[in-house]
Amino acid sequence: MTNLDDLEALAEIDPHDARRVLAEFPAQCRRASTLRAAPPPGIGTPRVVVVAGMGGSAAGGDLLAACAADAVDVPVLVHRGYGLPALAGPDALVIACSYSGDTAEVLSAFDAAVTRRVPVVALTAGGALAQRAAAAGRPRVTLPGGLMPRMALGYLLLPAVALLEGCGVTVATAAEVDEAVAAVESLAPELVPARPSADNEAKRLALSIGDRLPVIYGGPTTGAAAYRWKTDVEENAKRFALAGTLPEMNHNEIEAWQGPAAKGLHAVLLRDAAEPPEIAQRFHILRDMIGPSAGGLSEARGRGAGRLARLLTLAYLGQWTSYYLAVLRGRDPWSVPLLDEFKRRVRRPSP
């Protein structure tokens, strides 16, 4: 395996300099917190918010929904697919998220919103989505380009927080956004390649997981971060990962942690400082029950006082952990050849 403290080896495996993009994530978040829709949506408080997105462009919606779950009385739903759910009517707000602007499913959702006369805001760096928003006279949050969608999480989350605040849906206050950005800025130096493994949580997690299959579990709040960790591992490290949420996995998936196959798994428990006592109890019991059979078990926690800060820093830790897992396997963490080929075939006209 690659020595994670060998900076020259990292440079060879990572020719696109994904490590620089991850190191600059705090600056991305700082800039993202200032982005606003133009023109302003000019609508009242929606009955429901639908975030339409796929892949990395949907991750911001997942974290947004997790922050909103028990904080506001307006449901925030993430829609992954073509069109829109039936509940997206004139009293809803649709946020069409596609970093590239060319995601077929998001374009379909945007078109459905225009047809149904549902208020819709485009969150994109350009592409067809930006063009359609301009043609239809719909608001757009213009994102800086040049990134992989999964590495643009700040741009895909924080402008949406500000957008909802302007519509009377306070998922996080301005002070909580500032705290979240400051927490990411504080965490970043602890995770970069120059910080040695002995003092780098992301490197230690990657080394602990090693060749085992990572299984990431979150609670009611951190479940969204667990799914984000899974997809980052899959895209960056090009290896399978599983994700689940407590308490649901206690009612089914826990049975799979029996027998010799469990030795090939590494559980990562994503904890939250504000998790309810009953969830903390379930994590403790889960650790006691699967720890002896698992190949390994780790815990991770987000930083900060507010929920947004804790989720964003936890997601950031996952990004770096997946990066180091890619490096350990000698895989370029930037390129996604199978994903690109699949998109190319989807775009190809049918014979």
Contents of the next structure:
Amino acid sequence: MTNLDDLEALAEIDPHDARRVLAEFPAQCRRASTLRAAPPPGIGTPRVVVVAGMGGSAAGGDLLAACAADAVDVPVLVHRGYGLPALAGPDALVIACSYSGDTAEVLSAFDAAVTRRVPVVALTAGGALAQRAAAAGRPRVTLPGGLMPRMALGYLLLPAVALLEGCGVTVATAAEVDEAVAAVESLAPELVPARPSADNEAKRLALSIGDRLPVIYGGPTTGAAAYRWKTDVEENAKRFALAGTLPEMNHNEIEAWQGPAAKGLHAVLLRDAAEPPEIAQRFHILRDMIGPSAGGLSEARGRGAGRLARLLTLAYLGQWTSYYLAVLRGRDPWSVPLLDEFKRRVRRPSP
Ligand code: PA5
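Could I see the form predicted together with 5-phosphoarabinonic acid (PA5) next, after the form predicted on its own?
Below is the entire complex, every chain and molecule, led by the chain shown above.
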């Protein structure tokens, strides 16, 4: 296993410099918080918001929906797939998110919105989505390019927060956005490769997980971050990971924590400073019940006062943890060859 404090070894395993992109995430968030749709959508408060995205480009929508749940009376749904759900009508707002702008499902959602006369805003760095938005005269938030979509989380989340604010849907106030960016800024130096393992939470988490299967559990709010951790582990470290949410997993998945197989699992509980007492109680019981049979168990928390800050910092911690899990096993955290090949085959015309 790679020594995570050996910076030369990291440079060899990570030739695309994903570590620099992650270290620059605070600057990305700062810039992202200034990005706006052009032209402005000029619509009133929508009845429902549908964020259409896949993979890394859906992650911003998940965090947005998690922040929105208790804060606004407009439902925010994340749509992963072709077309649009039937509830997306002319009084809805669709945010078509694709970092590359070339994801088939999101293009299909954008086209469905145009056909059904649903207000739609494209959130993209370019590709066919940018072209279609221009051709259809629909607003676009232009994202800076050159990143892997999953490492562009700031760009895929914060402009959407501003977009909704402009439509009267305040998922997070400007002060809460500022606080979230400041929280990421203060966390970053604690997680970068130059910070030794003894004093680096992401390295310590990766070392504790080691070769075990990570099973990430969140509560009602941090469940979105748990799913994001899982997908980051899969894409960055090229390893399986599981994610679940309390209280639902108490009604099914808990049963799987029996027997010798549990020794091969490492649970990571994503806690939240504002979790209700009944959820805190469930986490305590879960610890008690699965702790003895699990191969390992860790807890992690986001930073900051606001929900946006806590979720963004928790997701950022997951990004670094999955990064270190990748380099531990000598896997390039940047490239995703199977994902790319799958997209190539989908694009190929059928014989
Ligand atoms: O993180 C990734 O690279 C993927 O999960 C992509 O986000 C996903 O395949 C969709 O592509 P895009 O984000 O460009 O729409």
